[in-house]
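Here we start with a single chain on its own, the form predicted alone, put down as structure tokens.
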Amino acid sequence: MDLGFRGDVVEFYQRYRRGYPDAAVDAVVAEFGLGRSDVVVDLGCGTGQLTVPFARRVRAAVGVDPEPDMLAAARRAADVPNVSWVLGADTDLAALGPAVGPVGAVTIGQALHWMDHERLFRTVHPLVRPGGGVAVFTNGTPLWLQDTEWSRALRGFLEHYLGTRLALTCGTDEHTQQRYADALNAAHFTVRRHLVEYEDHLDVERIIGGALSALPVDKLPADRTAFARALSEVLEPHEPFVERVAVRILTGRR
């Protein structure tokens, strides 16, 4: 499946889409005790927001996405040594696992909406050494999704320019997170939920180029200078940008 995320709207995510907090990372670190014995796959890595940060807490992590300019972003940033950049998808990690050995985690970064997700659940169970598991972030509601002045305003403008409705919450809603949760427990992990929140103030050009990181490229407008310039005159009378964000992830131990 081409979900688009190639070409420009790399330059976009890298820049644009919101890192992990250390809190939330590390708390998968303690439920799983991932150490520097460790190997950690993360599925739809993308340029590395969720893969960098868990190569400094064990041995090795390998960063898996099915976009060669995504990992080609991700190569080129990445500021640890210990990192492997592969093409590929979550259907093969089954492929993938006897070469890295049993991981102490496979994580999936706000991707997992992609994925057949019973299907990769059932995958990882043996993969995985004893005690350690699968875990899912979410990154916090779609900017334009969220109940705010702002949000509502961003959500009309790319509702127009799209021309079509947006209601994808990209796995953050409750009713999701539990078909979710119902997975791992129907694959033999025993589930567990964790929360991280906190605040954040945007600016118009974080939220501007956040929109564009989520559109597919044959979506990107062909005039960005206009386009930001018509979002910012939506965003500005709705101004502070406050977001309150909560970092969902499910955790899932052998």
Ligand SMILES: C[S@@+](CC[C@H](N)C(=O)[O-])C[C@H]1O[C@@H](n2cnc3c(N)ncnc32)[C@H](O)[C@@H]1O
Second form
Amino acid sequence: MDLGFRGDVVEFYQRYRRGYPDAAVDAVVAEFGLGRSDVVVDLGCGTGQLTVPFARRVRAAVGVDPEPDMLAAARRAADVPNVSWVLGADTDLAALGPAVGPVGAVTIGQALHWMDHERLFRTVHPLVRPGGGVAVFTNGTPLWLQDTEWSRALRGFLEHYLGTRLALTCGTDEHTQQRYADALNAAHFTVRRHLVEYEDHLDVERIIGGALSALPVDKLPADRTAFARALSEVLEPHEPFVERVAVRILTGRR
Ligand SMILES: C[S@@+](CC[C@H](N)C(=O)[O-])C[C@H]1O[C@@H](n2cnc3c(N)ncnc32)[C@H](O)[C@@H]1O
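Please give the corresponding structure for the form predicted in complex with the named molecule, as opposed to the form predicted alone shown earlier.
Below: every chain and molecule of the assembly, starting with the one above.
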């Protein structure tokens, strides 16, 4: 499936998508006892939002993504020496796993909704060392689905622009989190939920950049300046743009 994480979308993604708070990464390090002897595989690594912080905490990390432009940007920006960037998908894990040996963790940040999670969890189980496991991260509710006036204004603008309703929560809703937890249980993992919450104060540029980073490349506006001007006008009456960010992490320990 072509998700359109290419071209200019990659630049928007790298520049405007937030990384994960240290507390979220450290919760997984503590849960699996990760350390200097471990390898972590980050599936759907994108531009490396999770791969790099994990690399700083373990022996080596492997970032896996099917989009060459995302991987190239991740590789250019990474300031750590111990990451391998691999072109591939979740379905390549069964072959990759034995090549890197038993891993401490397989992480998935904001990408599981594009994978067959039941099959993936079954594949991961024999690849991780005892006590290690799989960690599913979500990085807050999509900007246009939040319960604030500015978010509703953004949703209205984007729905009009795209000509479609925007309802996909990208795995952040309770129902989907429970489905993932059930599937982890079924694959014989011990499940725990972790939550890291904080408040972020956005500006118009970050909201526009965040919205553009979520569009497939073929849906990017031809006239970015006009798009930004029109969206600014819709947003500005709703300042300040306060966001309550809930980073959810589901861990399945072997
Ligand atoms: C929203 S980005 C998430 C990037 C980063 N992990 C983060 O947390 O910000 C989703 C990434 O998943 C990748 N992806 C989509 N389908 C995938 C699959 N089947 N296997 C691995 N990665 C996939 C996309 O190419 C994209 O780079």
